[in-house]
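The chain below stands alone and is given in structure tokens; this is the form predicted on its own.
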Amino acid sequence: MAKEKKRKAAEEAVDGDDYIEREDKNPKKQKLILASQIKNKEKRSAVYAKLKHEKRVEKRKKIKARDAASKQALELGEEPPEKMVPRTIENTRELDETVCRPDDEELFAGNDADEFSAVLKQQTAPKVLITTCRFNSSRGPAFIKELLSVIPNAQYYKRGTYELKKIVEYAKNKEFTSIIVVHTNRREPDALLLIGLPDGPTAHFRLSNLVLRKDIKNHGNPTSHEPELVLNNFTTRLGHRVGRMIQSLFPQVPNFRGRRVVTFHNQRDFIFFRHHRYVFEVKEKKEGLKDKKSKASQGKTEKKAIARLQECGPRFTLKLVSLQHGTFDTKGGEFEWVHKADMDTSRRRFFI
């Protein structure tokens, strides 16, 4: 029995060597056999590296051929071939009936009658109250301090032992338009509760990847000017409503002298927040020939204006958990939308 096993093992080793040689001689058979089917680790890694190299070479050939075709078309005065669009999760998302269209009259009619129309039509100025949960952490006040520098007309009030419903009533009497509650867990802010006043709605966001201003390399310090607001990819009815809710926190007339930009970018239902400022710099560029002996340049210096972005912070990511009608009510509140675990069955299904 032992001799038969040794003989079979030797035959398998010989067959394996012959198989790899056949791969080298006939590359057409190589595509039909997976590298994972080879049991020998060294041979498997060699076959996989060879396949990877061939794919890389083929990709370079295609790119060169495409560039040559477009260059030749431009020389002949013809239209260049269309650029290939890569397949991504965003452009292959599942069809959604709630995606907003530019000719949707019902959507525009709803905008005139929703809870944010008074602020967005500049009939009332936005006024935001920021508070915390009852058990606050050391990093929470630092985050709130930076939120106060981002949102104009925002005021911070200590939570104390007051219930949230009493805070909502107090804010209504003081004519606040929104309330932001920063929730912390294990000394780290992990959620935001955004309440629209006086009639709601209430949005609950999960907060993650928080980076404060001091932790951002080469950060800038913002001014008190009203910032520009940029909202990206809020395409569905739910996203349109969330976008208008975020828009109601900021004044609708930005002061461009401050060169501040606040961005809420939605990608795969994650809302990324960034805060930047424009920086304009003038750089001198010398043009002319250099003397070999004196090593001095002969020519004029050209000044060129360059614009760049400088991040001011903070930086964080939001994920919508629920959207509730009216102000905060845990018992009798009616929810417009709630995120559930069975909604995440497909990677190409998005709701915002």
Contents of the next structure:
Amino acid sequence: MAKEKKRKAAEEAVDGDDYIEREDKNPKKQKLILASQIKNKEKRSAVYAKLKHEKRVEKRKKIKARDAASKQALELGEEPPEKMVPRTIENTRELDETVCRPDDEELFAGNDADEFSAVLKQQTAPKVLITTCRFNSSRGPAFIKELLSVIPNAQYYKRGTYELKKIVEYAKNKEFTSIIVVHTNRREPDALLLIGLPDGPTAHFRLSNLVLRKDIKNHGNPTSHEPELVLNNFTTRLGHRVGRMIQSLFPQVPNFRGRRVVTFHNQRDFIFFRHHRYVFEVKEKKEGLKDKKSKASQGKTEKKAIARLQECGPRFTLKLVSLQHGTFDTKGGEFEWVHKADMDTSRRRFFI
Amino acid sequence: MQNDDVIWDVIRHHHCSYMAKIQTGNFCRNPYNVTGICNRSSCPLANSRYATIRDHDGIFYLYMKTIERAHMPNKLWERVKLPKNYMKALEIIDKHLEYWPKLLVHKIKQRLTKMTQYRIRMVKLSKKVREKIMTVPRKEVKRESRREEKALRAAQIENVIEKELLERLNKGVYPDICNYDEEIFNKLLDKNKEEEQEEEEEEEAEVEYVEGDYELEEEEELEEDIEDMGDFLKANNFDDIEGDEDDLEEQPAKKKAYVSYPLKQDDGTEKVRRKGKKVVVEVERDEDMGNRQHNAM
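Can you return the structure of this protein in the form predicted in complex with its partner chain rather than the form predicted on its own?
First the chain shown before, then all remaining chains and molecules of the complex.
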């Protein structure tokens, strides 16, 4: 039975497999066998080496042909043949219906009516309360110090043994616009709880890969100008909401003279936080160095504007664990989004 | 045959499966034991007349066993429900164990006291909010860290940020960005004076961003040179540009000291400028602007 199956498989030889033709004395009986079926190790490895070499030679031929074709097309003034785009996870992401479209009326209406619109429309200035979990140790305080320097108008309050709900009330009385709770686990900051006020949503993030300012090489020192915000890749509705929540932590009028930029970059549901100081420069680029044949463009210097970044401030990644409607209330609250184990089954599906 | 002494002898000297020996003494694991210690008087197996209090779901029950029922293990223990009120429970105990040995009754009342106390404490604790510790399977932890690494590599954050900033610059979001480098300029001041004459002719039109919006560039430029620059001569601007660009090529990695340029919009707090030292203005070339400037000039 097994032998029959093998024979059938051999007959339907696919290109990718390592089939070799067995030299048989009787030409009629020549059949294809898998290279892995050869029992002799030396012979088998020799066959594999040959196969690999053949493949490599073929690949090189293809690349050469492609380059030659594109060069020819350029010289003739025609359009070069289309460049092949590599397939990435972002290219092959599962289609998500909740991706925001630029012309979505409902989205804008929702934005006007949501909890952050007051801050985002500059009716109230953001005021952030930072606190920790009950037991704070090791890197926690250092991280909070840096957070205080990143977020303007942020204040740190010690936790004590107050319940979170009481802290929320207290903050409401003092007119804060959001609370950040840094949770420590095993002497490392582990999770971030972002609570919007007065009745904003509660976002629970898992924190990882924290690098403090002193551990960054060639770091810069941030000033106290209001930073610019860059929020990348928050495409879906959920992502849009989270993005607005993050936006409401920062003042909406950045001070461009300070040249500070705070970035939240979402990639595959991981939100990377970076804090830079930037400067624009003119860079001279000499064209024509690669192209030896064309004499006309040699020696010409093109000046391009580039931006240079100097990293300052902490660096960490966030992953959204749950988003709850209303302020912190795990038992009675309504969860808009909770991460469940079976959301991880597909490698091409992302939610933010 | 029910002889307590024999039973106790056998249990104590040979083997009792309820006995737990630890360094502080012998304890009894039997759930019907009143005190919890392995004793002649506390052993529920070696006493044919015995009573305990046991707790079920927050309600206390008085259990009693008598020698009359010793041959029916199924119906050995008689159960009485005790009220939640401490005083009333005491009265009920007294009523049921009226003619029983005082020692046992005393022990039972002590047990009742202790159990009431811990019941109160449990209720208080359950009302308090405590953090619940949840474990994450190691497989998931590893998977997450792996995915995070790959996502980081795919993100190419620095490139994206730089592109975004340049886009914003081109769109005109920044009204007055300018920065210049004092050190580099001072070093190459002499060199530049030589090159200045040659390059002035070749020089392509470049835009200076001194202040104001892009659109107002051409109009205000000349005036600004004279008004704002103060100590500076107008001719120095070109020097500055050329010198600076050369520097950029040669020393790209040097750390720059940024001094803010006194703008018209400033509050009037100018940074101190030493006499004789001139300031370099870094310029950017924007292709469109170059053309416009050309036309204006």
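Numbering follows the first chain given and starts at 1. C-alpha atoms forming the largest set that superposes within 1.5 Å between two forms make up the rigid core. Just so we're clear, the structure is a prediction, and the values are computed from it rather than from any experiment.
Core-superposed comparison between these two forms: the CA of F256 stays below a 2 Å shift. Fitting the two forms on the rigid core leaves the C-alpha of F280 displaced by at least 2 angstroms between these two forms. A displacement of less than 2 angstroms separates the C-alpha positions of T317 between these two forms, with the rigid core held in common.
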